[in-house]
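One chain comes next, on its own, written as structure tokens: the form predicted alone.
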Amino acid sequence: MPTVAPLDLDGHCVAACWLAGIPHFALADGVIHRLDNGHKWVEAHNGLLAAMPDADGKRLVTGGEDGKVLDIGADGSIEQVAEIGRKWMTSVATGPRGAVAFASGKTAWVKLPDGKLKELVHPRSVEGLAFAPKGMRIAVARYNGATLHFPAADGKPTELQWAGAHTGVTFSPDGNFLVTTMQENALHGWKLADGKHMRMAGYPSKVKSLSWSAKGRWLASSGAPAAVVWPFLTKDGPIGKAPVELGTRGDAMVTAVSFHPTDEIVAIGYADGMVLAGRVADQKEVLLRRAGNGAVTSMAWDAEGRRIALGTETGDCGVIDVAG
């Protein structure tokens, strides 16, 4: 059984992750979280409502519900992104070369490489946002589908249409896909060379994690009793093909999913604080952490592979050692 270093903390984990090799764990009361040769913290924001590592992870971009965006730094540095008055930011996303996407009602802003904020003005509120793995190129996940932003430039956005309340939206690695989840139990799909749709529905529960495998052969999602993975092995994605089921339980739903940076593997986080890992090739299953403590919110692998960040509504944090 891996070793679990648990860290006790008070309130509702939105993102657990890592910084320059240290776990950080981002709590909904705004406090920032780390284990660096003990338990540190600071208070970034009065209520936090979104958080996400770049791509390098060196820095945790936050938004909260004082209107601030910050960049906090792995050593507990903080550096307002920006302020857009008394507004909640209720999305934020990062992107290539530092540039950071937030969005609070209608509006998201970008504010690009440069220093420059360039403000998107939506007819309904915006949901989710994410930014293409090449190019300035941003999606925002809205009511009836998504619309596809290039924010350093002044052309016409790019809408996909499907009918529905889209929550949050995901690019995959290769930039050849994007998909949203759904108000209703379902997530979206559309393969951007075409507009081809893709439908994938059947959760008995609403989508809230979404993970790629590294190479993006492999999408994994909660909402299930099982971590359902769908295929994205072939130029169609996983239109007209069967996902595969991992960590199926009879008992509790999964809450998070979260692929090995290197393997296809995917640690699976359930709504009672269990947590295992599948192999996608065989679907082999491995226990890393027992029952309790409240439902898994947000799971990290480290950039070895080898220990994993979670966290959860109890605020029950820690890092699983797998190799331990």
Second form
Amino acid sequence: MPTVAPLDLDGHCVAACWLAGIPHFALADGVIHRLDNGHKWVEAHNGLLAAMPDADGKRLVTGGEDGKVLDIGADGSIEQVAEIGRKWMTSVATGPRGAVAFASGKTAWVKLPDGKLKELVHPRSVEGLAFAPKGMRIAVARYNGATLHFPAADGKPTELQWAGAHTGVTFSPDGNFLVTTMQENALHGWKLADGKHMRMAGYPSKVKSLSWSAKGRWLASSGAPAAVVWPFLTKDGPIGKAPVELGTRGDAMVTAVSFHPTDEIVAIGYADGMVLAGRVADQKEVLLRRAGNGAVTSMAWDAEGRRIALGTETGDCGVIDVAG
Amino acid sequence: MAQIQTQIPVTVLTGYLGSGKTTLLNRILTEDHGKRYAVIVNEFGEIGIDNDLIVESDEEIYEMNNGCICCTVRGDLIRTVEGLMRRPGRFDAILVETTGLADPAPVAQTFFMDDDVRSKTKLDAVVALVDAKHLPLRLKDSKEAEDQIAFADVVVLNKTDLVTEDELRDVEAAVRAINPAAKIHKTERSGVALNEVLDRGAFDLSRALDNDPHFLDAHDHDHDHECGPDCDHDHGHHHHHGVSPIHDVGVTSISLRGGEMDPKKFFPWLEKTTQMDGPNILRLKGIIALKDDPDRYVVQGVHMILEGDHQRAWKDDEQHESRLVFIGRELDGERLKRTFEACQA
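Can you switch from the form predicted alone and show the form predicted together with the partner chain instead?
Following is the full complex, with the preceding chain placed first.
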């Protein structure tokens, strides 16, 4: 039986994650909480807007209302990556070999592995950032599409056009596909080899959470009363294929999804705080957490795939032990 | 922890550089009016107050890929409001300041079209600051000045000390010609009482038009002649005689009056009209008397977005009549009047 170790915090959890095997909870007020032989915390920002752990799961990169980008260690140590003044730092991303990217307004910055800072100015606001899994390549979600940069080189960026506002972006784990979330209730995808479009629409609300399965065969998404899981099994991805729906409920929307680190199982978080696990192969479901106070905002599996760190809008966070 | 989800009221403040916006903003941020405001500004600029509830945001217009202008929203507001609302309890209300060049429609539409924003906030009122001295020039050289007045629920006609009485009368007539439904306050140095611009409930159907009992009353905005409320000559077309010497008719208003309406005719008509003329309709507001209905029905709209509800019972001394105003461009007043009147019971 799954068990939940609750951690009741006061405020919206922006990101739940694991750093060096320790569950961390980054709250919108700027405090980063962790469960490391007891409840500990560190005040990082006055207002936190974005957070993403690095590829090794050792450090957390955060962006704040204070215009700062910080790098936070599992021991609560804080290193400042950048400070741009009073403007909000709305997106951060971590990439291979310690690369970090962050954005405010129309500008994105990339801190390359050699420590050099590269500024990338766009005609419109940078809404989302993601590094490609390999090579020093970064994608920017923007109005009317996405822009791909090789920040280590001075080449011309690749522009991917699709009308509408793109608010978030992710590369498939093999680097062959780019998928954006949109202001309208849809995802958009590009097959990078030939620029072929993939429209993934039909959601009743905006998609805010995306998660790839370990080998990139599936992409799970929130924004519907079920986790909508798109197949990327062939070279054309989901073109012409229907998604799998997991954990369909009549009374609550899915607000967060997170794929297991090795198995094709998705943790599905709902607007009422409930969490289910759904298996893609047979669509079996298991209840992991009963409804709580508020919507699930973020979930992360530990490296072994045994425990899930869970954050919500209302601060009733915790760690789910799947095996119990 | 029990959560009571209340919608935070949002006031939109429009107006050109030099109209007194910063002065008003500074008053709202410093005066004791019992509410804490989070303020979204285009530039920190001259706001002399250091407050972490002042957020700078680049105006960013997002059209949906259906191309409909009525679905156009402000992307930066969606992002900023979402961020602010993750830390509720720090403020009671939000104020959005726009630049003089901003189109107010996407600002207002953001609060209706985006589900996340709409679930957490509600538009309270659009307040336009107008510089009495420079309005004539602004109306000649920009569409935005006109749009801002057309969109406003409250117009603060500021810097009245810089113009003569005659000039002020012309400026006021110009504002009225564009927007007969707005409440006008004449001030110097943005000295309007804050309760006249904050917490107005102008988009709240249960309150809308109620704090303006003279909504569309003829004598309220008629400068050509004297007449009492019972005067029966044609007040239905203010676009004819509302034109002022300093405003050459880009935005017009069509004020319609009628008796009790047949709901089977009125609602399809209103829907069809807003579908057809939506892009040209900046605002619409109305109080409708429906046949065999003891309650007032109030409607309001922004482009194609339409909201309507039963508001309250007609009072004994109130005449059961329907009043509707369209503010917009290239509106066919004759057709609107004819088709509106055909909906009468």
